[in-house]
Amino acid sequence: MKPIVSEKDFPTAAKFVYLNAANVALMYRGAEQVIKEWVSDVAQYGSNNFDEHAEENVFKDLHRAAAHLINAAADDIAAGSSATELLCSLAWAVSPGKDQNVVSTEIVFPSTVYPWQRVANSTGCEIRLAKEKNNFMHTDDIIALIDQHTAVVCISHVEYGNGQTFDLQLLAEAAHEHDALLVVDATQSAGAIPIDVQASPVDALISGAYKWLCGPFGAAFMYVAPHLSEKLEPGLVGFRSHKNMWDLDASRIDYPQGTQKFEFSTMAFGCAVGLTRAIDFLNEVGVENIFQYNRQLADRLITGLRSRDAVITSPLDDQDRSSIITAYFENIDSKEIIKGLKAAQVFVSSRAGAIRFSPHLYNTAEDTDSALAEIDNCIAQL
C-alpha cells in the first residue's frame, strides 16, 4: 500500500502503532502549529492582533472548510466547542413536546441521545431506542419506531462500539415521510467517510474535531439545513447571538441569518483555527481517497484476525461497515490482550468485551502487521 500522507504530517505515527482514531486521532501537524501560534499570540499580545474584527470573523474559514467537506453552503455551518454543546442547543431549539417522540438506538454513544433525554425531562416527549440484535442494529428496527408523532430521528452515522454505518439517505426518507427531522452525529465518520448533505438530505449534522478529522479537543461544527435553521431559535445564547455582535445591547437579540445563529459565545478560538487547518488538509487529500485507504487497512486487519480464529463482531457487508473493526478471541480476556499491546506500543481500545481497531490515513500496512504479530505474542504469553 502506498501512503497517502507524508511522515511530516503526522510525525509521531512512525514511533508507535496507533490504531485508535475512533478514540482520539493523531492531530495533523499543521493544525497543532496554528493552534500554538494563536495561543502564543494572544498570550503575548492580548487583543492587539486578535482584535474585534478578528474575533468577529474567526469562524469564517471553518464555515468554508466544513461546508466543502460535506457539500453544504458556508452559511449553513456553525462552529462550537464540542459536538455535545451544539447538539444540546439544537435539541432545545427543536424541543419536541409531550405528544411527540425522538427515535435513536440503544447502542448509540450516550451524548447523541442525552440532550434529547434532557429536553424530554422538561417537555414530556418520549424517547424510543431501537434494540440491537447480535451486536447489529437493523435499520428496519429504527424505521419501525418512526410514526406520525416522531419529531426527530437522531443517530450516529457510524456506531462507535462496532463501526456499523447507517444509510443516511434511507433514514432521511423514512424520517421525512412522517415529517420528522433526521439529526446525525458524524463524529465517527466525518473525515473518514464521504458525506454529501445534498445527496442524503439530513436536517442537521454535527461533528467533533478530535477523532477522524485529526483536529483538537475544544472545537466542532454543525450543519443545519436552511429550511430548519430559519425557523429555529437556538437553545444556547450569548453575546455572539446578535447579528452585530459588537452592538452590545442587553435589551434584545436579533439573530444572524443562517446557522451562525448557533454561535453564541467565546471559546478557545485557536482550536477552531486548528480544526479549519485539519479539515483543509483532509479536503486536499480527499475523503474518498481516505475512505478507500482506510478500507484497505481494515481489510488487512480482518484477514489477519480471521486467520487467527478471532471472532469479528463488526459488520462486514460493504454497505454496513466502516474502518472500525471489533473482535475478540474465545476464552481470552480482551483487556489482557489490550494491555499487552499497549506494553508493546500498539494502541487500540476496549469496547463491549472486544478489541476495537480504528486505523486512519497516517497508518500503514506495516502497522497492521505489527499489531497482528503482537497479538500473537500476547496470546502466547497468556
Ligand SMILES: Cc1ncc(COP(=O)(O)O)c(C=O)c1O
Given for the second form:
Amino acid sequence: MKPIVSEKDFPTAAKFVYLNAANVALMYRGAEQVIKEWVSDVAQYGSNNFDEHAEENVFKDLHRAAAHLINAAADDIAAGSSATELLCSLAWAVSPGKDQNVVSTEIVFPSTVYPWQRVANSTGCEIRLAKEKNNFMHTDDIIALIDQHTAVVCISHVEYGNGQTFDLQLLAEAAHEHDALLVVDATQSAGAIPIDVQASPVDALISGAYKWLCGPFGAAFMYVAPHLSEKLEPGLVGFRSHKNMWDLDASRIDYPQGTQKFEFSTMAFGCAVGLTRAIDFLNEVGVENIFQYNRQLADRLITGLRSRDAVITSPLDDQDRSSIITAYFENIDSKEIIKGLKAAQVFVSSRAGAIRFSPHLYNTAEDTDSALAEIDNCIAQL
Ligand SMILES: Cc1ncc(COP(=O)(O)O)c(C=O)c1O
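Having gone through the form predicted on its own, I am curious about the other one (the form predicted together with this ligand); can you provide its structure?
Now the full complex is given, and it begins with the chain already shown.
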C-alpha cells in the first residue's frame, strides 16, 4: 500500500502503532503549528494582533474549508467548541414540543441524543430509540419509528461502538416524507467518509475536530440547511450572536444571516484555526482517497483477525461498514488484550466488550500487521 501522507505531516505516526482515530486521532502537524502560534501570539501580545477585526473574522476560513468538505455553502456553516455544544444549541433551537417525537438509536453516542433528551424533559416531547439486533441497527427499524409526529431524526452517521455507517440519503428521504428533520452527528465520519449535503439533503450536520478530522479538542463545526437556519433562533446566545458583534448593544439581538447565528461567544479560537488547517489538508489529500485507503487498512485487519478466529462485531457489508473494526476472541477478556497491546505500544480502544481498531490515513499496512502480531503475543501470554 502506497502511503497517502508523508511522515512530516504526522511525525509520531511511525513511533508507535496508533489505531485509535475513533477515540482521538493524531493531529495534523500543520494544525498543531498554527494552534501553538495563535496561543503564543495572544500570550505575548494580548489583542495587539488578534484585534477586534481578527476576532470578528476568525471563523471565515473554517466556514470555507468545512463547506468544501461537505459540499455546502460557507454561509451555512457555524463554528463551535464541541459537537455537543452545537447539538445542544440546535436542539433548543428546534425544541420539539409535547405532541412530537425525536427518533434516534439506542446504540448512538450519548452526546448525540442527550441534547434532545434535555429539551424533552422541558417540553414533554417523546424520545424514541430504535433497538439494535445482534450488534446491528437495521435502518428499517429506525424508519419504522418515524411518523407524522416526528420532528427530528437524529443519528450518528457512523456508530462509535461498531462502526456501522448509515445511508444518509435514505434516512433523509424517510424523515422528509413525514416533514421531519434529519440531524446528523458526523463526528465519526467527517474526514474519513465523503459527505455531500446536496446529494444527501440532511437538514443539519455536526462534527467535532479531534477524531477523523485530525484537529484539536476545542473546535467543531455545524452545517444547517438554509431553509432551516432562517427559521431557527439559536439555543445558546451571547455577544457574538448579534450581526454587528462589536455594537455591544444589550437591548437587542439581530442575528447574523445564515448558520453563523449559532456562533455566540469567545472560544479557544486557536483551535478553530487549527481545525481549519486540518480540514484544508484533508481536502487536499481528498476524502475519497482517504476513504479508499482506510478501507484497505480495515480489510487487512479483518483478514488477519478472521484468520485468528476473532469474532468480528462490526458490520462487514460494503454499504454498512466504515474503517472502525470491532472484534473479540472467545473466552478471552478483550481488556487484557488491550492492556497487552498498550504495553507493546499498540493503541486501540475497548468498546462493549470488544477491541475497537480505528486506522486512519497516517497508518500503514505494517501497522496493521504489527497489531496482529502483538495480538498473537498477548494471547500466547494470557
Ligand atoms: C458520535 C460522537 N459524537 C460526539 C462525540 C463527542 O464530541 P464532542 O467531544 O466534540 O462533544 C463523540 C465522541 O466520542 C462521538 O463519538
